[in-house]
Amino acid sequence: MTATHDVAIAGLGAMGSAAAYHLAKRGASVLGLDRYAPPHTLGSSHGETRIIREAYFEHPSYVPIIQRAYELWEQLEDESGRDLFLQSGGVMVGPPDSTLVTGAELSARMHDLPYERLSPAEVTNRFPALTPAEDTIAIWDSRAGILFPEDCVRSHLDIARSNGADLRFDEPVESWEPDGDGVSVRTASGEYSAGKLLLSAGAWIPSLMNGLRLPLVVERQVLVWFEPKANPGHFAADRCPIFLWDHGQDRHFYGFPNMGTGVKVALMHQGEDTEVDSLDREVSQRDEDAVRAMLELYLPSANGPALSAQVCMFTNTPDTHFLVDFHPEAPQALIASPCSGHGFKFASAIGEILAELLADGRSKLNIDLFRLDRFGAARA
């Protein structure tokens, strides 16, 4: 073996660096591994901009977690010299029966969380960058905004090493197996001993289970950015929110304001199921023509010419929420991060729950939506 550690870390983008900065801020011994050299764009964890929000239409549950991951984005912030968020404010648009609207309003009166309900002409008196059709109403959170993933897994990152975890870069975690009461990690560089083990590699974990077959399915998404062809003024981050729109049957695409680089906009669990190593990252004509046709109905003046585009993974569970829970059969390997595509927000208090789980066995936060079990995992 050629090194100890309280902690190996399989993944380092966004659960996996913030859980290194954790643990290495109480003091673990924290060896952090990853494939490339985050932060990078062949991962999950990219993208330049990032929805956080408070009215957490997927479930209730998720927003004592959110309230934590504020407060930890802006300990992250202040530590880091770094700006990480940028609160724009945002709706969620739909039918008024629909789970994006219904699910945002039932965590808001859950939580005593201040929204508005908006009527299709209050969002375009609002923000004339977007018109919802006449048969939606709108949901607006006043907390939600913007992250910068990037400069937060480079934060992460960054004190995670000044609080001496050994971070190494190009070097992925090939296998795995417990070693008594700790693990044997590894690498095509080497063999690594510790006590723990995360597996937080995203689209990667399915290869690290060690014959544990997970529902885990690995998803294309596709984010575009366009010049607005008419009114730009009104797509400033002062003057336009964050948005998620259901455009029916529980169909999402979701945007940005323009950041300096264009109107950000995607569709959301709209990709084709993929293949971690045969991921096609170009963006076709057809894949803009998707995004486009929601410009075209909701947002006309942004349908100007692509500036760029970019592919990323979502690696989703049956249920869409997250997966955070021990190995059955080597309780010293914790799994962490399939998070179906909405993740990233709470990834400041991901890590310190992770941490928590590693160091104590426990977390303060209640994470049982997040339970293994749910799934009837086999051996493949």
Ligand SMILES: Cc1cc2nc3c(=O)[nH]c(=O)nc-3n(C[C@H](O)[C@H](O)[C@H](O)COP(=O)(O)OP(=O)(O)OC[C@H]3O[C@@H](n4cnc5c(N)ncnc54)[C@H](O)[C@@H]3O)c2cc1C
Second form
Amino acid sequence: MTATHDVAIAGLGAMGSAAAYHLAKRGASVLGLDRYAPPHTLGSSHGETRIIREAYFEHPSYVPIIQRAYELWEQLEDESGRDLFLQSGGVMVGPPDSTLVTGAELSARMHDLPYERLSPAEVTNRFPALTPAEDTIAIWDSRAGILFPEDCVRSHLDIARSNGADLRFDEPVESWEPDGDGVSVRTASGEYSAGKLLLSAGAWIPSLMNGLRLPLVVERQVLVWFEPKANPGHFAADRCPIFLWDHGQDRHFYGFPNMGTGVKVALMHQGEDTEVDSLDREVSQRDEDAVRAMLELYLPSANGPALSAQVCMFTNTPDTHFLVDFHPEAPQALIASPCSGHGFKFASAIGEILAELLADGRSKLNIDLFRLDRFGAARA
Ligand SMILES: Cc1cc2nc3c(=O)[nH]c(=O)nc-3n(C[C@H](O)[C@H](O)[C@H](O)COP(=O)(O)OP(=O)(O)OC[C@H]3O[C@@H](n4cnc5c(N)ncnc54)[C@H](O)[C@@H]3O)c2cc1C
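Output the structure of the form predicted in complex with the ligand; the preceding block shows the form predicted on its own.
Following is the full complex, with the preceding chain placed first.
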């Protein structure tokens, strides 16, 4: 079986679905292939909720991208008729010199964003669920909130399909190779030819690099939903913002208000490195206890019974900035790994960026921070 498309996409999760949407809307003929049937619970884009925030502590360069992402999430809501975003506001809590606090404030100042510095008493006054320690402060980001990832992916895919994209599930890309200026892509069902290839396979992306060794590490992450032990009303979405909370040595945990399934809390970047094919998908008592330790110290009223838990994967770069660049040996293939645990919120804008790179060779927004050559990528 042979087909010819403008662009083939390997991986239709957060990034691939968004790229399919933008490419199809531009009139490109798109072949999308996925290992499973997205949205699914086996990659990096499941678990009911994702944080979106504008005062971006990680680096001010992300702010123009997140601003475009907000516009595009709103557009997707309108087009899909689904609720994809809830503006709860958000607090970054920590010692005044913590990266969470200084980084968020730097981005807010550089980009003239509305923000407030709140004392612990002001935080508790506004949001009684949250009781930060005396020696901390909080940065309030009123634009922060919650995205619903499964519906975001579903909406991108639905609209891509209605604009003509050929989306095939349970059909993993097994291999690909340059074919003149284009590519040839092989799956168990056949071989396809396309002008360009987007490699957006999330945690599986290293297996599609054709010998290019990337310094990507897959990290196991555990999400736990808790029933509040006291004052459940304080955790309702109209009374509790999303929160990121420094717990020492620039490490943090984060959480969400109760969206009806419990208060979801997770540790950031404190999971084990793993291989995608040997990921332990079982949540142990030890996993739960590690999250519970944060509740005991910082959020005691959330520390009730665990209602559910899930395992997810981060795909980390060494500097935790995204990787978006053309394959150095095959410029018809574009590598997209915007993860390191913070990529979802950008997916709508990254999809547009990927579509521009594939169709025009360049993107309107500056993505220099995501270049491959910062790692000195090497052949295996
Ligand atoms: C627990 C957790 C919490 C997070 N919280 C946040 C947050 O609050 N805010 C935020 O902005 N970000 C967050 N992130 C990060 C964000 O979710 C990721 O950056 C994002 O989901 C990555 O999207 P992706 O498209 O790269 O991967 P995925 O969405 O996993 O998509 C990859 C797809 O590729 C498919 N695939 C794999 N191999 C092949 C193949 N050979 N051929 C075809 N298809 C293939 C897979 O089936 C999958 O559908 C979190 C991540 C995790 C794990």
